[in-house]
Structure formats: C-alpha cells, structure tokens
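A lone chain, given as structure tokens: the form predicted alone.
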Amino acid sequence: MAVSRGALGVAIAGFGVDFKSDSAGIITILRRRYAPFIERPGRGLELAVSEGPNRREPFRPYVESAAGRLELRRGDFNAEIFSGAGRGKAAAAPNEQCLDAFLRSLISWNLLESGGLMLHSSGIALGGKAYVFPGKSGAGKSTLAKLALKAGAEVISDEINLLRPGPRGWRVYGSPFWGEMRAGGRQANWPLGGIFLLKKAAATSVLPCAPGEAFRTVMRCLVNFSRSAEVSAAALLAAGRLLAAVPARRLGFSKDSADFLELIG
C-alpha cells in the first residue's frame, strides 16, 4: 500500500478501523468527529480511503457480502472490504455526514456478525449499569435522555446504542452516534441492566411488557442496511437472544420529571 498522508485508528464497540488516506481533509474530519474513539493505528481493519464524489443519491446506505468480500455503498461513498485479509479500500466525500454514514454502516454490520445489535434508542448509565430505551422518531428518546442527564445520570447516546453479547452477558458500548443532543460519547462499556419500551404518560410507571411486543419494537429499531436473508436471520436471532437474556419492560414517563430513574434499576 502506498505511503499515505495520514493514518488514524478509530475503535467503536470493540471494532477497530485503521484509516489511511492521502486526503488531509478526511483525516482531519475523522480526528475531530471521533476524538473520544481514536486509538493507535495497527490494531484493526486497514482501510485505504481516497476522496470520492459528493453525491446525494442514493441516500440510504447499502451493504452486501459474499465469499469474504463486503461492499458498502451510498451516493457519496463506496467501500470494498476483504474481511479475511483484514484490509479494504474506500472512496468517500470529505465531509462529516458521509464518513458518519459509512461508519454506521460498517459497525452495524460488524455487530450483527458478532451476534450484537445497533439500536435506535436512548441509552443511559446509572449505578454502573446501562439501560436502553428503544424507539423510533417521536417516542421520547431525546426527552428522556435530557431528563436523565439533568438528574445526574450519564447519557450513552440519545439516538443509537451498540449492544454486544459476551461471556458475562450483554454489554452496551459508548456510541459516537447521537441525535438532538449532538454529544461526542466516550470509549466505555457497561453491563446491560434493563430494556424499556417508552410511553409518554402523566405519571411514572414500570409495567410488564408482552414478549411479542418487545420483539417487534426491537426489530423495528434495529439498524441493518443489508437486504440478505442471512443477515436478516442473524438479526432475528440476536434480537431473540437479547430479550431472552434481558426481558423488556414498559416505562411510562412524564416529560417534566426524571423520577423514572428511581424505578428502572
């Protein structure tokens, strides 16, 4: 591989990517955007990145895999990765939105391959454990995260949370992918203490949740850019294992109070 102008290691949810690029702009954007997740290069997938066109269509990423080759593409990026060799190449527009979409696509794939999940959800850390609140737009994820932060809890993300199974159970990893709060996240992980489906209510409550409803909610909130039957099967299996290990409950909460923190532990 040719000597590049810059090299930068990024690690998210235990997956490392060593970016090497002749584009100073791409390296600068990565260093600024993922500052809490930077690590020394040489410990992850080696990815040579060049500047590509800044197109908008198609807007949604697409992931395809076959025989050890992974392709990720959108209008403004195209990447080819050879997982067995631990290397790949990509062309990407030198802007934050493009690089963020690329990393979301790659990390969501890596998580599913390892039995984990990327979920549209709020995540908070409290008392040494993580609590995850899946929901689509309008469910109250950012509202809940802001209330929790104001009350002294740590917010892992108000939009995207990264879950992986391990020898001692499921863990939630610090996320650089945020919504309204636009924070940077941090490099850490916590044991998963609970999963709660959200419902805005006048009074705070925690109630049982039917397994079928919990499973449907998790599947609707799961981030997956692949259309393959194999990946869909892996997603179904991971969601089932997650809810078997940590059954979901329903949280009713008011937008004016963080008293739900007393009930979720």
The other form holds:
Amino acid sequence: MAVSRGALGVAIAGFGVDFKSDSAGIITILRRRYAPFIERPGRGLELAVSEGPNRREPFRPYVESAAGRLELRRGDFNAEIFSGAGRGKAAAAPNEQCLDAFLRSLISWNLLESGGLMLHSSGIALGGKAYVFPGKSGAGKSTLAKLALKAGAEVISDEINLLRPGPRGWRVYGSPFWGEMRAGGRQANWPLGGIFLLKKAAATSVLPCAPGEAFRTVMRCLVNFSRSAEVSAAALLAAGRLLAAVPARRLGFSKDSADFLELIG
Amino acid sequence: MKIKKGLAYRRVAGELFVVDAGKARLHELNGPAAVIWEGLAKNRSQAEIAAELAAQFEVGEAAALADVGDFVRELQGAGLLA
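For comparison with the form predicted alone, kindly provide the form predicted in complex with the partner chain.
Full complex below, order starting with the chain above.
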C-alpha cells in the first residue's frame, strides 16, 4: 500500500493551507476529500499536523484569537496558528469529519477577518454569475440545488457557500462543504448576481424583501464559531455590506419546477 | 446599568440587531427598544433615555421612564446587561 505522507496544499476561497504531516492517514484523507481544491504547496499557511485523539466532546468548535495567535479546537482537533508568521501546528483525529470541521472553522474565521462570510445557503452558477439562497435546515436548499442541476445550472454548494468582497463587487467561491448532494465542488469563483430568501410555494415568484428580514436571515445563516464581540461586529458589518451591495429578494419556488432559473437573473 | 461585554450590535433599516455570540443568539430590537439600547450603550441614565424617548415618540416623560424601567428589567432577564 502506498504511503502518502508529506505535504499537501489546499486552497479554499483564496485561502491556502500547506499541510505537512507524518501521518499517512491525514494526508490520504485530505488528498481524497479536497481533490478539487489541491494546489501546489508553498503559497499558503504552513500547518504541521499530527494525529490526535478522536474525542466526541466538545462538538462545537472554539475559535478565538489574541495577540496574533489563533486557537481552534474541539474534541477531535486542537490547533494554534500564528497568522503573522504564516505558520501553525495542529493535532487532529485522522478522519474526514474532523478535518472537515477544522477547515470549516478556519475558513469561516478567515472569511470574517477579510470582510467576507460563510453562509448556510444553496449556491448556483448560471450565465457566469452566482446566485445564493440562504436558509437554515429544511428551507429547501438541497431541493432547489437539485432542481437547478437537473435544469443545467452548476451547483456551487447545496449547504455552505463562501462569499468575499473584492474591488469589483462580491464574489462567490467554490466550496468543498456540501449537504445531502455530497458533491466535491470546484475551485472557481463567480460574481454574485443575486441573493434570494427561500419560500416553498405552489408557484414560482420573485418578490421584494424587507431589508430587516434579509439581514435577519443572513445573520442566522452566517457561520461564525467565535464568541468574541469583535468577530460578531465583523459579522454584522459583512452582512450589512453584502446586502447593501446586493439587496436580497424572496423566491417562492415549487419542488416540481426549475422555472425559478428564468426569474433570478 | 451597562450593556454586557461581549455583545455586538448594529442598526439596519430601523431595526437594531444584537449578537450574543456567547449564547449563539441574535436579538432584534425596534422602535423605542432600539432607542433605549443605544442610550444604555452611551452610558446615559434612565432619566436621560426617557427624555429622548419622550421627544422621539411623543409620550409623556413619566410613561417613558416607566417604559425604560420595564425594558431594562427585560434586558436583565435576557442576560444582556452587566
């Protein structure tokens, strides 16, 4: 059996992580799990990863930063990162769930730090633009994504999408974090064309949405594991800027029809 | 009476959103509640906040003061004040 120990670069939403590990298990899992997001090491955060215990508790990640040291931990991972030096170390259980939770925690932090956000949402690419549909569990994210895929649109993710502001507006980045569709995603990015709050309905419709309602939904769907007031303030600011740039509308859609694709552009 | 440390808030379209990340909760305040919150954030006394409320919402100062007291107790109950 081939041993895959060594180094592996992964880049998600423009944030690179160069994993270095003596654990063949960890490198093999990363290589398989993040295949579409692998890039040549040497351009990202240098992270030395060793195998750690697979504790179930605590389940919710702890993510805090002080004096240039970022700490991320939960039962099955423990990491400290020195952003200024561009390096850090981590101990992680050698399984996909653990490494996924670690990267979700790290990328959600990076996004908020850079003015962006990670959003529980369905995201689709159509006509060169990305459309994002925030919603909690049961809102219809995967249903809508499957309808879009069947009708020929590309699905960016049916569960978690990654948004960043840039000089020419907000962009949505390819995501490895998926829900029930369990696809791989791809490394790409699209200009954000629209944001739609979901409403299951008998007929397709697009209606205006009150700014307060849109803000509430985006805040409730925003992924942030930090408990600090500063990061909460960054989340409020990012949500406000996002909706000021791309006002949300409400999409009524039926699980039987992909008609909504004609209305969202 | 002060707002608890660790909270972040922002006004959006007339509503005030308060994030209590420690409890993973989002609170929404509007109208007089938002004015009271912002007064507390500026360390104003309840009487000063009541005067502002009376001016903005055309209510008597005595009624406004009672409203401020009620809402402060509500905020205490929700664990949002220090």
